[in-house]
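One chain is shown next in structure tokens, namely the form predicted on its own.
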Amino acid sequence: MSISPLYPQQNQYRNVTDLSGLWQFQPDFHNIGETQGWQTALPNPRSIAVPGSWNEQHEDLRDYTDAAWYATDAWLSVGWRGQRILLRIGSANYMAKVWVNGQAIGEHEGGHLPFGFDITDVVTWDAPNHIVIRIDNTLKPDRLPPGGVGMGGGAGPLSGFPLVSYDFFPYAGLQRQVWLMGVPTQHIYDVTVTTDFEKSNDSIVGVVAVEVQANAAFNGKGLAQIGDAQVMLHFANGTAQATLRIANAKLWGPGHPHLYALQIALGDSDFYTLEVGIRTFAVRGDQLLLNGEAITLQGFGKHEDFAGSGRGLNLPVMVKDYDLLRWVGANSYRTAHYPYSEEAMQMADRHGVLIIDETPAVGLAFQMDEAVVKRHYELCVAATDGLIARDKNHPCVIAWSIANEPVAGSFFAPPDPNSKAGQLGQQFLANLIGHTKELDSTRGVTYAGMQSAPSAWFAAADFICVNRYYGWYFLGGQLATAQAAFANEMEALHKQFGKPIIISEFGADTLAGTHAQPPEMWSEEYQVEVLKFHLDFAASHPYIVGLHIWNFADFKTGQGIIRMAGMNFKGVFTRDRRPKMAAHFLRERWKK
């Protein structure tokens, strides 16, 4: 059994040390480190900050995406003796191999999600423990997301550098915390919470179903408690289930993000506290329902991106972003195009922000070699499993997005659903959506589809997310024609499926400080006009249940002829979080 997906927690039974700080670091330009014994000592290290992307910290590494080594030393307190010692790595892009005191302890593939190992048998107590992590972020077509190929699975004049199948920078490194943890030999491995509520006269009774899993066969008793409500847990072979009923419950949602502290005790050996929000989510007809009432999502696509830290966890910037979401009147966002940090999900819980939680499956192209497509499916399943295991208890997460902009051919070619790639893509997405529903039936499942992909692929989705760039990539500069084309497509899409539609991306690149009258492309006025015709259409068509503008803030991309200064400038805020005209326009519309 791997280490627990539960977030690290310090309490009377558990110990935690965050190893964030300055680590030793050495790029492995010639891939010689392991044969030359770097797992024991780096021969010529430099300093690097963890968490953080190496591409933003050293000028010779901006475009470097291959192998590099991290090392640090960490003491263990004698107070941890008798516990299981775990090493937890929050995010390592992309392949990681780990050594402790010169001994290899494991490998992991995939960035953005936590992983770790039990290192009890290799640690020392009378000397610092030498922790070494080799990371390989080589851009390869059979990784997730694909690298070494351009958008649509090929290459061409619009492809940038570094060459990737997606429109954001391929940051590398230890981009979230590395933790040492001490847990009891018999400990709580996982907790799964589902919530419902019942109305009784003028009050609400919250129903909190809890399943607790121990790390090994345990047949004793435990306790689950929220305030005055408590229930005994009777474990059989390491698993216990129980239901708590909360009188006069307060429901969780935007504007009222009430959280309860769920306390779990495993006999007298372990204890864990989890923040719980009581809420329900459903899709009915043309509506998304939160707590039985129709909701409309207004917000953004985002990125984890900032100067200096790259995609590395940057808590001050994260807090600033949530303050700006409140200021502009947004209630939601999509974690485009990968799982965001656990702290971001905690903030969303506490601020009442609704999340469409996305896997790293961006850039899938089904005309690629079938062996590569099969490999991508295996990686998508693993990423979906890991994301749900990590985020299943967050009330903020109302839906899973299993992919972004998969294509059946050229990125800008007309879709052919009957082609071999079209049929392969439809089966791939339907199977992945079905797998996700088996893991979690309490949330919606969708994916974000682009213009040059068959609409038939949406058949298996609970609701439709479309990325559309009328007025920018399509009919750029032709606002009236773009508006009419957008309206026609949305009407046809709704007629075809009869499902709620979220415009999950739309917008225009905008250089802050550039103005034009009449509005023209790249000006702040033009961005406002593009956003306005989408918002106006949605306001008069109730089946449009969400608008997520691309993007919250300008972000770094590779270099290329369509990316001035290596940036995507579609943010309504600049990269350093200054509002453009569009941000003020949205605040005026959304605050009403």
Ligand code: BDP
Second form
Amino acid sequence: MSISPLYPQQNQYRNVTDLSGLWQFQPDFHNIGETQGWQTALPNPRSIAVPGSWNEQHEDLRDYTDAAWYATDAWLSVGWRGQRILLRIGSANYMAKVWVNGQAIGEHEGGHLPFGFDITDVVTWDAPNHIVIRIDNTLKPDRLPPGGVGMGGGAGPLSGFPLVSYDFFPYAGLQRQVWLMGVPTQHIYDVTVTTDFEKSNDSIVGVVAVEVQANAAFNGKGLAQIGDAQVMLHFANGTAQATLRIANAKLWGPGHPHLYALQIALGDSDFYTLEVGIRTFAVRGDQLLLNGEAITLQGFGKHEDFAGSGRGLNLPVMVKDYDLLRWVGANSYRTAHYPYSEEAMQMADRHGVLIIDETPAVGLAFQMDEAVVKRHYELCVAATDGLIARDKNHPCVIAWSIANEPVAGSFFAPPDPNSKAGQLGQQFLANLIGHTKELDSTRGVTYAGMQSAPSAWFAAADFICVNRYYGWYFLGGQLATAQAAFANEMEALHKQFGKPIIISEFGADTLAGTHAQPPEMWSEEYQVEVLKFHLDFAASHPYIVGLHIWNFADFKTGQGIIRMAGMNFKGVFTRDRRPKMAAHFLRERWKK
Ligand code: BDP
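May I ask for the structure of the form predicted together with ligand BDP now, the form predicted on its own having been displayed?
Following is the full complex, with the preceding chain placed first.
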């Protein structure tokens, strides 16, 4: 069994040590580490910060994405003896192989999601334990996201360096915390919460359904409690279900992010506290409903990206981003193009920010080799499973996005939906959406569709997310024509599907400080005009239920002829979080 998906927690039954800090590090340029025994000692280590991307920390490693080794010594107090000792890794990009005290512990594929191992049998007490992690971020087509190929599965003059199928830098390393945990031998393995509410007269009764899974076939009693409401848990074969009813409940939502502390006890051996928000989400006709009322999403596609930390967890910047989201009047964002940190989801819960939670499935191209597409499907399923296991209890998450911009052919020529790749794409996405809905029926399931991909693929999505670059990649510089083409396409899409539509990306690269009148591409005025025509259209077309501007902030990409200084400048804030004109424009619109 893999280790519990629950976030680490210290209490009277559980222990946690965060191993963040300076680790030893050595790039394995010639891939000799394993045969030369680096799993016991790195021959020539340098220092590196964990969490963090290695590409930003050492000058010679900016473009290095292959194998590298991390090592640290973690003291384990004898006070933890008798517990199961777990090693939990928040995110490793991309492959990880782990040794503790020289013994091979396990391997894991895929970035941005936590994984871990039970290391009880190899630890030493009241002594340092040598933890070694070999990371391999080699850019290969059969990984997720695909590397070593350009966008659309090929490579052309528009592809950048390093060569990847997506538009952000392929940062590598231990990008989130590594924890040592001590959990009781008999422990709470997982908790699944779903919420609903009933209206009686003027008050609301919150209905919180709880399913608790123990790590083993426990048969006994437990307790679930929120404030005064408590209910006995009767475990049969390790599982218990119960429903709590909360009188005079306060619902969760933007502007009122009310959270309850759900406390779970397993016999007298374990205890876990979870923040719970009571809310419902549904799609009805062409509307999204939160707590039964229509909502519109206003916000951004974001990135985890900052100078120095790269894609590494950077808590001060994350907190500042939530402050800027509030300042600009946003109520939502999409975790483009991978799962964000667990802390980012906790912040969204606490601040009432609605999240479209995306897997790392960016850069899929169905005209690629069939075996590769098949491998991508397996990796997509694993990533979706891992994401739902991690984030299913966050009230902020209203929908899963199972892919960004899958394509079936060349970038700028719309493919024939009936072509082999077109059909394969349709099947792939329908199956993946079906799989996701089986795991979670309480949220929406969607993907972000590219401008030149077949619209037929949207048939399986609960609501439509379209990334549209009218006024930039399409009809750049021609604002009036772009506006009309955008309006025509939205009307046609609405007519075809009758589903809610979110413009999940739109925008224009903008160099802060560049001005032009009349507005010209790359100027701050032009960015405002592009955003404005989308906002104006949405204001008079209620089936447009969300606008996510691309992007919240300027972010790092590879180098190439369409990315000046290795940056995507579509941010409404600069990379160091200074507002462009567009941020002030949005603030005025959104704060109304
Ligand atoms: C979209 C992608 C996004 C890019 C953006 C752009 O989904 O990752 O950064 O275009 O080109 O196609 O700015």
